[in-house]
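As structure tokens, one chain now follows by itself in the form predicted alone.
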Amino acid sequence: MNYDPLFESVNIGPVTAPNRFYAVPHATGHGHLAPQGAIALRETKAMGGWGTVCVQITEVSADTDLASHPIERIWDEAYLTVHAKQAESIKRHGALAGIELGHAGMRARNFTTGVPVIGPSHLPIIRPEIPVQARAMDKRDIRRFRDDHRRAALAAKKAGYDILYVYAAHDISIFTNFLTLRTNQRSDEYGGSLENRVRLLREVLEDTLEVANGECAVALRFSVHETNAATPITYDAEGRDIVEMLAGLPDLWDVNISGWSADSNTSRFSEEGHQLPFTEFVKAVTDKPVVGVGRNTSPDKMLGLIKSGKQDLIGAARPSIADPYLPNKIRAGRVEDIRECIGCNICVSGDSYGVAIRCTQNPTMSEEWRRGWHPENIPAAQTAQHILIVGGGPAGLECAWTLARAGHEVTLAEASDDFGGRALLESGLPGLSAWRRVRDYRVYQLQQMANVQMYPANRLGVDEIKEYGADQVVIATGSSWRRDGVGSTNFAALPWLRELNVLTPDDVMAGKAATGKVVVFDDEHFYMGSVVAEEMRKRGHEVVLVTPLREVATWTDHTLEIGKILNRLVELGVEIHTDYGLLGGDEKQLRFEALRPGKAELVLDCDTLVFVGARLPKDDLYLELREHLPEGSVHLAGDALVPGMMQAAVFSGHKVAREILATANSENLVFRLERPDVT
């Protein structure tokens, strides 16, 4: 396959982009008090071939306050030095910088900064859960707001950035509270008919054009079609129209569909390009170059949109996490190395607690600064050892990967007859088959290699490790699903259980069977209560879903999944109760106590019970082993280190492998931290 027109040059306004690989605005969980990781991260970015990196939505006043979500400033002098170092950063790999200048309107909480929430009517903040309203902007509000908003612009041009965005989407910005009749009962110029609620969008990009002057280039970002409003702005009606109405004027379109949940839907409930029947209209209306996101991570899917003339630029923002240098690897014809975004969303989950993001697919991310870790690039090892891996999962393959790398000899054991542990096995539940990627990925990159060696179907105990005589063990065997009860709101055992057909979710991915009507209870509330209720009824079995917890799987909300479960359960005609925990049974009833008051007992007929709760590490091996290797020479890694998502058990690995890489009390062994200058 011919990629070359993945790299021409595309002409944004005044500036050019050296190719049409666009990494769009996205948060990195870093802000304003914690610059150094944000830098780094999006200058490995440049330094990975994307052409164009921008940096997330930067606050261009103190009245736009996100709260706990940890956002870029401009409002201030003090912050420039900071953005013109980040532009610096990525401009001298040749890329362009972008900069999204945002202020969040009615999505604001100004718990911080201490002043109104403002927007144009007088209403309460788009989140319901928080006590706060916002104030009706006057016509003195709105001159302020642009001047604010023109100031942030001339300070964001003197930082040295290349492209000034105008933000308008994700339901996350004031000029989507002007543009929509939901948040807009204004009955002046700024309200009332499409043409007076976009006005002050078309005046801050003429202000924001003005202040350009023809030097740096001004993209709107636009959310074209809304799927939660209700009133919404629809690619097929006011959508289309807004476009229509502004066509010639940003010198490039960002189009997107809102809200957040849908934009960055995860691959359990969308496919890649999910967002083009949406998006691809617009660059029909505007001769400007359009760029679109929708999770893209196939080379070929990416020509097709540019051949096709869908789009200009292929936006995306979690591919370019999974995998930083995807572009050069795609010129080097190395297509098969990239590292293709799973679509889990623990790099969104990080957005809720304020945190630097994570990611399953590629461990180096929010590290590159901090613990000096690159995607590419592995210390080479001083000497060569050679390195016995026991567990061939997430967390074994990664260690195995990484060492290699590093020039050490590997070898790699695995009991079952495959490689891949959980990403195996979680691969074949309903919606999950992405998730295999995890495994595929690294078995792939493995048997390229000469230094290792990769054995199934090898369960190894203490004397065959001893005899084997390795430098370094590394013990990855993962952990197992509980099955007696102990979960995430109960840590006492029911020994009741005992009597019951109880089944975990590794006996329904080992594919044993259910028998008539089945229970699930979801103590563990991320993903795999749904997920196994979802192939229990693939499976035929009528079930029930109980959890003790207000909502089911909740911590998904983080991941923006947790109405799209609670949709999909109720489509296949699960029955959920919430607020019960277990309390007595037999063969063919179970007994649930009420948590909330009000309600009364529950029972309920039972004929398999699948217990989803906590899990216990596989350490057995382990432990053993310290009795009889060296001290320092036997490692723990994965979910047999502490059971938790494939994330922490895919960081643990390459954790563990950098620490065998690193001399004894090592910088790689703690991480710096970002010290905001007190003056």
Contents of the next structure:
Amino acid sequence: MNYDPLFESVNIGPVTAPNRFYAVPHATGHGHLAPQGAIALRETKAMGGWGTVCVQITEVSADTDLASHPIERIWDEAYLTVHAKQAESIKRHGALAGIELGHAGMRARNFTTGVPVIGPSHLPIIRPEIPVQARAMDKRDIRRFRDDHRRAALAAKKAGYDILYVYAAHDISIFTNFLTLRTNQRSDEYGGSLENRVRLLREVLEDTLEVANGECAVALRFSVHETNAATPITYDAEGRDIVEMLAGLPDLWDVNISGWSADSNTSRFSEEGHQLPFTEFVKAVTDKPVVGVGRNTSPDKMLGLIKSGKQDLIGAARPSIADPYLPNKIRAGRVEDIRECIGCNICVSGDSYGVAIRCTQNPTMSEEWRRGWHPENIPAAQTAQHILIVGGGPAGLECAWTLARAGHEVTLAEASDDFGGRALLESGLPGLSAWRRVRDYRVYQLQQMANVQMYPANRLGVDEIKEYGADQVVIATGSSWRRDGVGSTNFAALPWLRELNVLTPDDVMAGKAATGKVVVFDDEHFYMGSVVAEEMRKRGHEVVLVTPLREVATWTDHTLEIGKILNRLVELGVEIHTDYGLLGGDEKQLRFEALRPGKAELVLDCDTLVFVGARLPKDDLYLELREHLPEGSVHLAGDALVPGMMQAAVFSGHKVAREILATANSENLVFRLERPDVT
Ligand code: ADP
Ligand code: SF4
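Output the structure of the form predicted in complex with adenosine-5'-diphosphate; the preceding block shows the form predicted alone.
Let us now look at the entire complex, which starts with that chain.
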């Protein structure tokens, strides 16, 4: 395949992107609180060949304070030093640097600043669970906002950015508030007709173009289609009208769909390129370059987008997180080396928590500055050692691959007939097939290496490991799901469960059959409960899902999936009960206690209980080996260390490998912290 078209330059107004790979603005969780981390993260993408690298939402003023989300700021000149360094560190590698100037309008909270939230009308902010209201902007407020945006644009230009964004996307923008009738209830020239509602956006675009003055480009990030509220801003109605009205104004159209959960949809609920049906019309409406996103990881599909004229630039947030070196790999003809995003949204959860983002596929994400980890370059081992890794799940595979890249002789033993551990098993569950990439990528990489021996169907015990005589041993034997009732809300085992037909997710993934009516009791609150409920429906069972928390799959709020999971379960006909704890039962019935006042005890017919609770680490081998092998030569990684997310297992495997490498190189394993400067 000839990928040369992906490496053509593209003129964006007065600036030129060296290629079509465009790392769109995305949350990093570092933001203004940890600028060194944010800068190194973005610089790594520029090093990896992204022709344009953009900085996430940057608050233009103090009245758009997003409180617990550490995004970027350019409130005043004090932020210039950071931004100048940021722009320079991207441009140093030949990439264009973009900055997404933004005002969150009715999505701001202003908890930090304490000033009123502003918007087009006197209405509560667009986070119904937060008791904050917005104040309707009068003409003076509008003037001040335009001045703030202009000042921020000037500062960004001074800092050296090539592309200045006007941000009207994701329902996190003051412009969106003005564009939609739901939030714009004004009767002056900024409300009513679409022409009036577009006025503020048009004015700010013109202001920004004036600031740019033909020396840098102006991009408009616009959600052409809103999915999260009843609004006529859809790709076939006002969304399209707005693009037509402003078609020639910005130098670049960066288009997507809104809200964020639609834009950053997971692989469980969307295919690669899922936004295209909504965004592809834009190319026909404007002659300015267009960039779009959609979790694109396949170079062939990227090529298709360019050749068919649907986009000019390939936008990527998650694919550039999972593999910051994606463009360079395509250029070098190493397509099979691309670490494809699995669409799990663990990265997104970092923003939700206000912490530096992590990635299931790329354990070096956010560690570029503070731990000095590079996604591609592993420090060479000073002396090649023989390292035995026991367990070929995500942790073992990542550990093996990292150590092998450093030049060690690696032997990987796996008890099952195939490698992959939970990545292999879980990818067989409904909606999780893309998770197999965690396994496939690493197994392929390991298979290419002469210094790696891989032994499937090899369950090792203490004696075999001792006999093997490796210099270092890593135990990555995973964990097992508990069947005794211990979960996130109940720490005491329930002995009566032993009398019942209980399956765990391990049983379900191993294909063990359930009988009759199935009750899934989810006391883990991530994806597994809902996924096994789906699986049981697929197998033809009547399914009831019960959870002690107030919502189904509570934690998936952070991966933007909670609403979609509920919809899917309802569509599949799964009966749902929340706020109930396990109380007792027999082979035919289960009793649940109500955990919220006003609810009655629940009794359900049940032939099979699928219990999704806590897990136990499989660390026996490690504990025993530690007694027999030299101090410091046995290591524990992944779920066998502590059961957690797949991302944590990959990270742990990587970290253990780095620690083994560091014993030869340096002892400094504590990461650098960005500390407040009080000089
Ligand atoms: P993690 O997420 O930490 O990688 P997994 O459960 O996905 O954990 O993978 C652990 C792997 O270790 C499984 O594939 C399992 O078959 C394998 N395993 C467990 N015990 C042994 C053993 N004694 N010898 C070899 N492989 C083992
Ligand atoms: Fe993709 Fe998951 Fe990594 Fe996010 S965390 S970039 S969704 S693999």
